[in-house]
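Take a look at this single chain in structure tokens; it is the form predicted alone.
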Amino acid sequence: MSSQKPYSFFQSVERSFDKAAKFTQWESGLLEQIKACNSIYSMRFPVKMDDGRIEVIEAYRIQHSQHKTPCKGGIRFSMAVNQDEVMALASLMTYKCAIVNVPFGGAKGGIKISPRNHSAYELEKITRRYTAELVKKNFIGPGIDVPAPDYGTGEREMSWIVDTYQSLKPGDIDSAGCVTGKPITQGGVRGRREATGLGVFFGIREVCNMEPVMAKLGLKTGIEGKTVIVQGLGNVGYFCAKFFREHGAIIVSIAEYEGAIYKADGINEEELFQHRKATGSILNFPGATNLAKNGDALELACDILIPAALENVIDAENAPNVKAKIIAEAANGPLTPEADEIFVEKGILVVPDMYLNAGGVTVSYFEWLKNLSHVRYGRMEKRFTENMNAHILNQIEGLTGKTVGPKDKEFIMHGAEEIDLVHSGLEETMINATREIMEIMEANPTIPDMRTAAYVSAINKVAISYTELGIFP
């Protein structure tokens, strides 16, 4: 038995890292540094409970590249919640958000707590008292270090932050860009809840149109008619599941933690969350086949396996059972580096999370910008080009004497709203990842999969912005 000890989760981002370095040009001392977590502040500080007791609380913010300013990246709340960990969601931060061309350098924070186990004013206390240290130490700000919000938190936790910013920061006109993934009343955007969910499908939608790359996996291009199976019917998996069904996919197995459901032809997401919401369960979904166990599903015979919930969920164990040919990364590391190495060996593609669930970052990042226009996406637009439309139709059913119907009047005729806009900038946005690192891979055929060409993409553009700026010859 091998006594070599399994890499912690920061040692695993570097080992991915590593043997991205190999395909690029760059120097030692420069990789060095990308590779580094700049700042790690560890914190520690009480809170009264309810019942009158104090409790120590460990929490950390790591920003781990100042290439660009702000650093980004969520804040978690776990019990899991250790430097390691934070460090490695940081730096993951970096090279997402290089990937798809957003202009942030990478950060993370964490609080070692279990939400369940505290009430919404003790959760409260926490959260504020968090961002209180921050401020302390210049740990946040809109052109500092703005956080989101990541598992164990939302809206609420992100409304708690901006107000303590507000309340230490008087006076700061941009003070609402501190954190995104804020409710909509206090800042936040139209279209950042369904993002992740939506950059999956717009990411796994170019790849589909990819001729020679289906032509490799045996499949037609395009979405339509493929099978889909998606694990986790949170968020993120939810809305995998909405937008690849609204386009043509047959979604044909769920799984969640209680268990997983098989239909051959077809589960509609929506009713499947409400037969949830009544029995408690997924299972006994009318019309679908209950599987053993919850794992089963990412066994079974598919075009497109969606994992959106756990990490490490594919190991070396069951990857060899795993059936799909393309394989969606929705979840943060769902896959083992042993997994990934079987997947290459059986001509699996893997669309890897670092890249393909940057649609919360993309979509946070336009909420950042909104937030320092001072102006709602579409408003100052919206009402001339409906009555441009207006104009040009009536010109167009003049000279033509044909009228357009009304639900096609109504598409021409309609001005982009914010949610319109969102959603275009991240199609824009995931489309244009997706074919650079495809381009990658095309101009170096010894790359062995998307993961490190991903890596690729993000080390270049990371490493050029610490040249430009002086830092590196």
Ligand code: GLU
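The structure presented is a predicted model; accordingly, all values stated were derived computationally and were not measured. If you superpose the two forms and keep the largest set of C-alpha atoms that fall within 1.5 Å, you have the rigid core. Residue numbers count along the first chain shown, from 1. First, how it differs from the form predicted in complex with the named molecule.
- When two forms of a protein are overlaid on their rigid core, residues whose CA moves 2 Å or more are considered shifted, and residue 156 is not one of them between the two forms.
- Core-superposed comparison between the two forms: the C-alpha position of residue 293 differs by no less than 2 Å.
- Core-superposed comparison between the two forms: the Cα of residue 82 travels less than 2 Å.
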The other form holds:
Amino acid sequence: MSSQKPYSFFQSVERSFDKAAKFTQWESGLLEQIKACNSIYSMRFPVKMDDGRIEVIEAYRIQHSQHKTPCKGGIRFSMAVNQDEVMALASLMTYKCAIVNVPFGGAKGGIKISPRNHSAYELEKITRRYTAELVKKNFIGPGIDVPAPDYGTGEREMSWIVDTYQSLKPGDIDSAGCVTGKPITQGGVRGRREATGLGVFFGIREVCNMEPVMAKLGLKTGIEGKTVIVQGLGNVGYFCAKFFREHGAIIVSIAEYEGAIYKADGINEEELFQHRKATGSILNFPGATNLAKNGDALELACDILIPAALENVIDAENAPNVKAKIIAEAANGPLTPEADEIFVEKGILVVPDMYLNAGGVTVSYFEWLKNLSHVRYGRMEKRFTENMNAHILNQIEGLTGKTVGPKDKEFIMHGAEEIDLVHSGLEETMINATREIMEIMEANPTIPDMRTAAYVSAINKVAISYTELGIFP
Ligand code: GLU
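Hand over the structure of the form predicted in complex with the named molecule; the form predicted alone is what we had up.
Below, the chain from earlier opens the complete complex, with every other chain and molecule after it.
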């Protein structure tokens, strides 16, 4: 990775946007409005640390677009957080939601801290104070702006947020919908934890089932037997590895911040996770070889490379060495625009972040709907469906004189539970988005790559909703 970046992250998002805008018919003023970040809240607040020191915390919440409300997007805890990064990530959220038809505007939050350098108590104080700042400025609420987990945050932080919000807004009946990615006991939805990884899997599986696309890459259809490299063993990377492995792919290499490992016959992500928990590192995993640098994993031969950590990890410098046939962008913005161009030239298929990692926000949408409806998915109809299915089965058995085997019987009778509905809604969303983007590419063969096609889809949808709002009559 080079240290000198010719573009900032936000500029690279703008660049991709402009490239795609040329394939649309919208007037330039409207395009400018879509591109702009509407509301930027940059804050500094003091927090007393465990040792008595006062630290000034730098944090942001940026709402890129309110063409649909609430705004939606995660909050990250990382030392790399800065305004430009949060602006870029907020923009990506707008486009992502548009592509997968999730009716939100884009937003993102960031707190410039390294979670490893703080105690749980300090993290709680920082998160609660951040939430209070958002409440004060009307930057959070089920109808305003709904945060979620991102890099460095998870269910624990989301429960601090909802608790702080509820204590400041007593009586707000929809308050559980002020944040998503909560634990189930605090109003979360089953299936949110694995949603991004599972969405990546559904999206790539759909691409891999497209015969002409695979033929062009010299690959067979299907996931089975494909070699996969995953960068990042956080929530997204872990579940990507799990679903690909469970469907017959071989995870040959995994990279983390402390290093990378290679194992030709495949890594089991759960065993690696436990190994890391016990030893503090993914290195020295039994049966695997340690690589010299963590970045080396990106350059190994494989069918599918999944960057599932941070932005800008593949740039003009290392892109020429990448040997993967498909790059599945599980992270937000892992490729620079230069890397993108190199891959188009090399015929490597880049499946873009903007829709591929939309599983998280899609299931967040389901969680938000659950919170607003105050009822668990499946509660009303599960038993009814099961009774009805039992009745139909009895009738069939009676009429045919044959009996259905116990395994099939169980499958046919089963009424959908929350997890079934969430996974099915996610699968449908990811399949449709993949097909929609591929259709845009087929309809206009001058569109050079899937990212541009995804942007075209997003721009069209956001532009239509702006014009329908009557803002630009
Ligand atoms: N942080 C995730 C993303 O980048 C999820 C956002 C959400 O659920 O609102 O898409």
